[in-house]
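Single chain ahead, written as structure tokens, the form predicted alone.
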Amino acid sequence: MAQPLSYLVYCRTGFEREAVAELGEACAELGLNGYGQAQPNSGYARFVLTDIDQRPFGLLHLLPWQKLIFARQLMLIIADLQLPEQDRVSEVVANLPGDLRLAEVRVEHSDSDHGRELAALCRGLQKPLEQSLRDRRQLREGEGLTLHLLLTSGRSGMLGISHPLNASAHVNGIIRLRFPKQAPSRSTLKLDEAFLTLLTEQERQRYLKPGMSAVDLGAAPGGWSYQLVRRGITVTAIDNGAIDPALMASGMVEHLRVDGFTYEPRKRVDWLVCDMIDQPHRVAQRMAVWFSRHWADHLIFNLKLPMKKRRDEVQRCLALVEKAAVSSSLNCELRARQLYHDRDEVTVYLGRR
């Protein structure tokens, strides 16, 4: 009997329940029956498909990865593996369909304490597996699918495939960013990742141009403002706290010591960014006001999640923002993702189409 196929996502450690609930709901909307599997603190979640009798390749396009909030990566698991220590590569190759054409191979581990212990083994298997697949003429860079070998231990793993247009382009689903020495705080990486993850390349070229204007709510000490300034965008920084002196010396930042929840801009701006620490529903309400009153064309903001019912709170906040946009007859694009540089939070983009 053939092994059931499974969708698998990587996620932030501790968010497996949210990831598997989201994955199961997305599958149900597509009429795909099955059951979820989520081991706490594993860094991944799985939905086993129980009534699929078709070839796996057609399933790679059904579930839209970009609409998943808690998923860093999306793939289809085609085999669970028991790996002999002496020749793991041969066992992997033996479980591959012979007609599978690959553009890339990734030997990966989850972003958990246990998973990171397997990093050296992953690196050691990468090149031998690539060479074996080249010898079989299954790997030709630039054309085909991506093969994932997710190691769950030194003796076990999962073999999956993903389509480059419906999955993360990064190993382990993680964008590795270097912290700029000039940045005032490490929170700067969150906005940098948000631009790379929530906007397409074409949108970044169109929406992040020198000479644009922005407001940064909860700006101190200036980590998010730094990302705007480095792109040539002038910033009004709203916070009662101090802004980094070097950032102020750029001449592109105006600092106002006022409350971010009551501040109203003097004129319309291109961007509003917000990393205020407050109840997510309160932040979402303020973002809805900014968008519905046409104070900003594009918004990126963080929702700090509660300890319980985190996914419910995200859905509640997104529904609030979307309702405000629709009631204002605004054609909008709403995207949300828990980024690698986020913690117990979700980052949201809201923009005009």
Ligand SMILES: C[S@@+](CC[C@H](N)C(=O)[O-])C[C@H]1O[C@@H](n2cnc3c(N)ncnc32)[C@H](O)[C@@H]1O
The other form holds:
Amino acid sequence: MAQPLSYLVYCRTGFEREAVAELGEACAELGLNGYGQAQPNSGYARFVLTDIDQRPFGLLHLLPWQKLIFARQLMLIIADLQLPEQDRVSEVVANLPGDLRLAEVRVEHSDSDHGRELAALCRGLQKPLEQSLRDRRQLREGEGLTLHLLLTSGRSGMLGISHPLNASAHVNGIIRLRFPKQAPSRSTLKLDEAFLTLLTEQERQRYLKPGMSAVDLGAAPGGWSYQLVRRGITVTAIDNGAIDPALMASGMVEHLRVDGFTYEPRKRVDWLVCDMIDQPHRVAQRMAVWFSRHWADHLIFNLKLPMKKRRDEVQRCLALVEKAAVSSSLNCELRARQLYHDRDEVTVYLGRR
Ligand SMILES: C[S@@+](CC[C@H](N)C(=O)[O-])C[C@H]1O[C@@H](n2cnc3c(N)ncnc32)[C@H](O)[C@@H]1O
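What would the structure be for the form predicted together with this ligand, rather than the form predicted alone?
All chains and molecules follow, beginning with the one already shown.
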């Protein structure tokens, strides 16, 4: 009997409950029945689809990955595998539908302690699996799906497929960014990743142009401001703490030691970014004010999550922001994601459409 299909998402370890709840809800909205499976600290979560006939290709588009907040990657699992140590590749190939056309193959592991121990094995299997699929003419660069072999141990794994337009383009769902030596803090990677993940290429070109202006709330020591300045955007940095002297020497940053929750800009800016550590709903309320009063066109802000009911809190904050936008009759684009560089937090983009 064929194995049931399931959706699988990769997530930050410790967030499997949130990931599976979100996935289950998204499936329910689409009328897909099934049940969730999430092992604590595994780094992934799964929703097994019951009473579905075998139409894997249609399912690849049905559930929009971009709508999921806690998912780093989305795929459809087509087989659970037992992998004989002497020949894992043949077992993978034997479980692949013959009509599957692939443009890419990724042998992956989860971002958990256990998963990372499998990294060397993943690297070792990558080339032989590619070669085997090329020999069978199932893998050809260009158009096609992505095959994921998620190793769960040296002897077991899952075989998944994803569509390049509805999935992360990165191996293990993790974007690898180089830390810029001149950046004042590691937080800089969060905003870099947010720009790359929450905006499309086209939007980055339109919305991040030299000569634009930004306000950075909770700016010290300047990691986020650095990302704006390196794109030629001038910044008003709001924080009682000190801003990196080298960044100040760029001449593109004005530093104001005032409260980020009461500061109002003298004139409209293109960007508001906010990394203040505070209660998430307080931050969301302030973001709603900035957006509905049109003080900024585009906002990126971080919501630090509470210890419990983390997903409820995110939903509450997003609803608050959306309500404010709708009641000001503004068409808004709202996207949220727990980024790789986020810890117990999610990052939100709110922009005018
Ligand atoms: C996580 S750090 C920001 C790091 C910064 N984004 C970077 O990349 O270097 C949070 C900052 O928020 C500031 N902050 C917290 N509450 C604030 C408030 N009410 N007004 C202004 N800044 C605040 C803190 O002083 C702290 O520097």
